[in-house]
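In structure tokens, the next block holds one chain alone, the form predicted on its own.
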Amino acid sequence: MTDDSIVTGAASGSGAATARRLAARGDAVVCADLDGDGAAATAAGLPEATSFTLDVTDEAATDAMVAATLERFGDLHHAVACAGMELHGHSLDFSVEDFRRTVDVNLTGCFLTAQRSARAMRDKGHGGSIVLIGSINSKIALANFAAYVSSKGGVLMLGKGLALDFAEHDIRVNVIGPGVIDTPMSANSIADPVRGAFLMSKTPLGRPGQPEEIAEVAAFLTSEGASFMTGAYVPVDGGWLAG
């Protein structure tokens, strides 16, 4: 039987790779992103998929996405919240507007995707699984990233809290903690000679991860192989947090 999945942030990077990986195992996938054209391009390359233009901070739009999923595919089993943003700057100069936007997209967006998806899973009565994309910065801070690390630290605790709240409905919630991943969001940092060298010096495997390596873990966490995992944090970081 085909499972039905939502992936936010599906226009590029780890979101697009996750959508492709879930489709490869047979899922019908809703590819959602603020970049509607990018989401549509991802969906167009999959055997059974549709796209949805989504601002993850918009409650009504998130409700509409879940409703569209149920209308198109009839059910919802998994949701992977990959949508996110990264702004950096010294905390003495960082604007409140940029701080709020970072937290709203990265943290509130995860909450809305998880909550609305879980409601549909509960109403269908069969449980399900949700994966939130945190970061190594869910565990450690970096200079000039106070807003980002605050949001990603929140994602980690959000995942734990939701795991406890949703367990009675057999809905599992886990968090992935990517390290340096070769995505459009990280491209400038990786390419910068000084910044890139610093990031690789912190990564024992000595290379950036690939979006497909995040997607593989997301696929596992939304599979029966992870049926006794909930509230977990899984770093995929090339060894950064081991040191």
Ligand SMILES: NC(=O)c1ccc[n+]([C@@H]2O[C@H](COP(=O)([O-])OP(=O)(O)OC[C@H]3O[C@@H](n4cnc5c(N)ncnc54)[C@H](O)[C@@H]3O)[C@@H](O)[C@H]2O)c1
Contents of the next structure:
Amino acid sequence: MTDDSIVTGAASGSGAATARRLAARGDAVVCADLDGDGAAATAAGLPEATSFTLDVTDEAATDAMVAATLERFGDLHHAVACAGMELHGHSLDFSVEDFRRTVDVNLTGCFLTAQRSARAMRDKGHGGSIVLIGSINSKIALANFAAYVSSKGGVLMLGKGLALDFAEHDIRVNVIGPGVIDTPMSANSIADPVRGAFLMSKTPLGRPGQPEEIAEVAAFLTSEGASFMTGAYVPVDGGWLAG
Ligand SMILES: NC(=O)c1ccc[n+]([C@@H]2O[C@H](COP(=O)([O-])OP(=O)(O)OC[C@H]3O[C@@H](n4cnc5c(N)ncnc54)[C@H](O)[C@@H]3O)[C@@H](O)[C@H]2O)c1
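Follow the form predicted on its own with the form predicted together with this ligand, if you could.
Entire complex below, previous chain first.
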């Protein structure tokens, strides 16, 4: 039987890789993103997929995404919330608008995707699994990054809170904590000689991770192999948090 999955942030990076990975194991996948053309391009390369344009902070759009999933594929088993953004800036000068937007996209967006997906899973009368993409910054701060680290710290506790609330419906919720991953979000930092050297000095494996290495863990967490895992935080960071 085919599982049906939603992946947000599916236009790019780890979200696109996750959509491809879930499709490779046979899932029907809804590729959702603010970048509708990018989401459509991801979906176009998959055997059974569709795309959806949404801002993950938009309640009505999130409801519409879940409704479209049920209409197209008839069910929903997994949701992976990969959509995210980052803004750098010193906290003395950072605007409250940028702070709110970062928290809204990275934290509230995860909440909305998870809540509306879990309602559909509950209404279908079966369990499911949800993965939220946090960060190493769910655990540790970096300078000039207060809004982002606040949002990702929130994702860590959101995952635990949702895991407790959804367990009675056999819906599991886990958080992945990527380290430095080679995606458009981090490309400039990796390429910058000073910043890139700093990031690699913190990464014992000595290289950026690939989006497929996030996708592989997302696939595991949404598989039967992870059937007793919920409320977990799984770092995928080349060893950064070990040090
Ligand atoms: N790249 C890294 O080094 C790194 C490290 C830790 C965590 N992460 C997290 O991994 C996740 C995936 O990021 P990525 O590295 O693939 O970056 P990316 O920039 O390649 O992809 C992020 C995607 O999210 C989409 N998006 C942004 N705001 C959105 C919104 N409001 N609604 C819907 N979609 C929106 C973008 O359009 C983009 O397609 C993010 O949550 C990010 O914070 C990335």
